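Take a look at this single chain in structure tokens; it is the form predicted on its own.
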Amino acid sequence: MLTLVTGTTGQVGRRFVPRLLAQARPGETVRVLVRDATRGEPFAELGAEVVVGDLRDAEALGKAVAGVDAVVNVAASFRGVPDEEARAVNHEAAVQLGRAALGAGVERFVQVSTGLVYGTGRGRLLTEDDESRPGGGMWGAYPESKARAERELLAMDGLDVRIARLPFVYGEGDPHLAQSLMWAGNWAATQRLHMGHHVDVAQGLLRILHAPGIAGRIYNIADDAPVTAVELHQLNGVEVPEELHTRTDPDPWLVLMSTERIRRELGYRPVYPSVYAARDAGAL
């Protein structure tokens, strides 16, 4: 089995790879594709092939899901970039990517997407069967732009199609954590955080990128204990600013999603079950 695996200098992907060719059994490759061939060494050291080329070029598609067998699409753009590049990655590219995998004949293609697909709040907690509603303090173009790709990426008739939509992932040496605080700052007090730590978005999409006989399926990935903003401020070693305590949160289930779906059906048990797991552990 090969599994080409994009997005691989990126915080989630430069974690994810290491995992995925440290589980691998005989037999099992791992291919990588990076615009810069510098920053693919490091995976090349540890056995994956390594593909140069640019998501966006057609040609470079062409090479990197040449004899490949599975895909994972960890590739994203967000975070201060320009609406039109994230757009471009999010959308654009992943769906020009999963054209490239359905002619090519690949057999699985898992999207790594985002909580924040679902837009407002429920009420509850969101499950993968709850339909995207923009909107919300969270919503913009990369949410937008990932639930479009989801939608053209699942119509694909022959392809595989299996979506993961994360949390806000943290852990390892990941700045995430830190750059929190450039929201929760605005936030009430009460308003919570869905977070996920490295190690259990990795099993959770090793699982989804396994499992046989899960085609077309979502799966919500997540740890246990939404964190509250005078949380991220405290475990940031911050003091808390007193006007959180003036503010009402808006939409008090915004973004916090039901993880039933990948424990019931793909055997998922977080190893950090809250982010004070993780930090008692040493894995912040």
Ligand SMILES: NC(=O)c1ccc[n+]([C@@H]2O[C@H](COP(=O)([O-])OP(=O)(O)OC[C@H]3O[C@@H](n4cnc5c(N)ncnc54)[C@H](OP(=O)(O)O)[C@@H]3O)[C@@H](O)[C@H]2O)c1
Given for the second form:
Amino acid sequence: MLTLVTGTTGQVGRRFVPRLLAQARPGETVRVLVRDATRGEPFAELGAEVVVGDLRDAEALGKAVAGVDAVVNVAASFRGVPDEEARAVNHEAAVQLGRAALGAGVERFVQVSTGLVYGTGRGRLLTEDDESRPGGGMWGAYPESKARAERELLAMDGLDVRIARLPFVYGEGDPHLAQSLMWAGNWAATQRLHMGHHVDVAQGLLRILHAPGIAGRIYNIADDAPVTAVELHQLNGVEVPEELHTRTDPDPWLVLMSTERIRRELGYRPVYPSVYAARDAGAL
Ligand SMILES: NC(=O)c1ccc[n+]([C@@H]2O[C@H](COP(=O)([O-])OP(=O)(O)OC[C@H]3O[C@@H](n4cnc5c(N)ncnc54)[C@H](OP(=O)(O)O)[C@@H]3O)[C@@H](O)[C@H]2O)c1
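Give me the form predicted together with the ligand now, not the form predicted on its own.
In what comes next, the whole complex appears, and the chain from above leads the way.
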């Protein structure tokens, strides 16, 4: 079995690939798509095949999917990029990758998505059956492009698509936890962020990749304990600005997800049920 993984130079992908390789059985191999050959070298050293190219380039997609059995599409463009680029990579290129995969006879396609696709909160944990309701403080080209990619990939006849919706991912030296203050500094004290450690994101993705008979299924991946803006400041050792206590949380259930389905169907159990468990284990 040959598995193509995109986005492996990013925060999630670079931590997922070594775990995918570590649990590979004899005959199972991994191919990565990277934009810069030099940045592919660490993956080659781990035993992965490397294809160099951009996700928006049809020729590169053809090379990337040739002979592949499964795809895990981790790549996305969303950190400070123009909206057109977010749409081109997260929606259009993801769909093109799906088409290329279908044409090449790929058996499974895991699309890495985000809990932001749910849009506004429902006053309870979000479940995979909830429709996307665009809107709210975090809506924009990124969630919109990911939501469209999900929809079009799921509608692709003949391709076994599985969707993984990730929370706010942190851990293992990822600067994301510190970066959370860019937003949390402007939030109300009680506004919460649903977290997921890289170990558990990788666990969830591996379960979704390997499970038989789940074509078309969507799974939330997250931990058990969303943290508030105040806690994010405390975790980062930063004084809590007074203004946080003067603001009101506009949507207390924004992007807080239920993990009931992935637990029940795929046996997922977070190794780090909370960011505090990860901190105590020295895994931040
Ligand atoms: N991190 C989170 O908290 C979080 C939360 C929810 C969902 N997600 C999802 O998880 C996935 C990974 O996120 P991340 O945090 O690892 O993002 P990241 O650190 O920004 O990494 C993005 C990856 O995508 C690649 N990429 C971007 N544009 C590309 C293109 N045109 N062609 C080929 N590769 C391209 C990047 O390659 P370069 O290195 O060459 O730029 C990089 O490897 C994304 O699908 C994201 O939507 C992440």
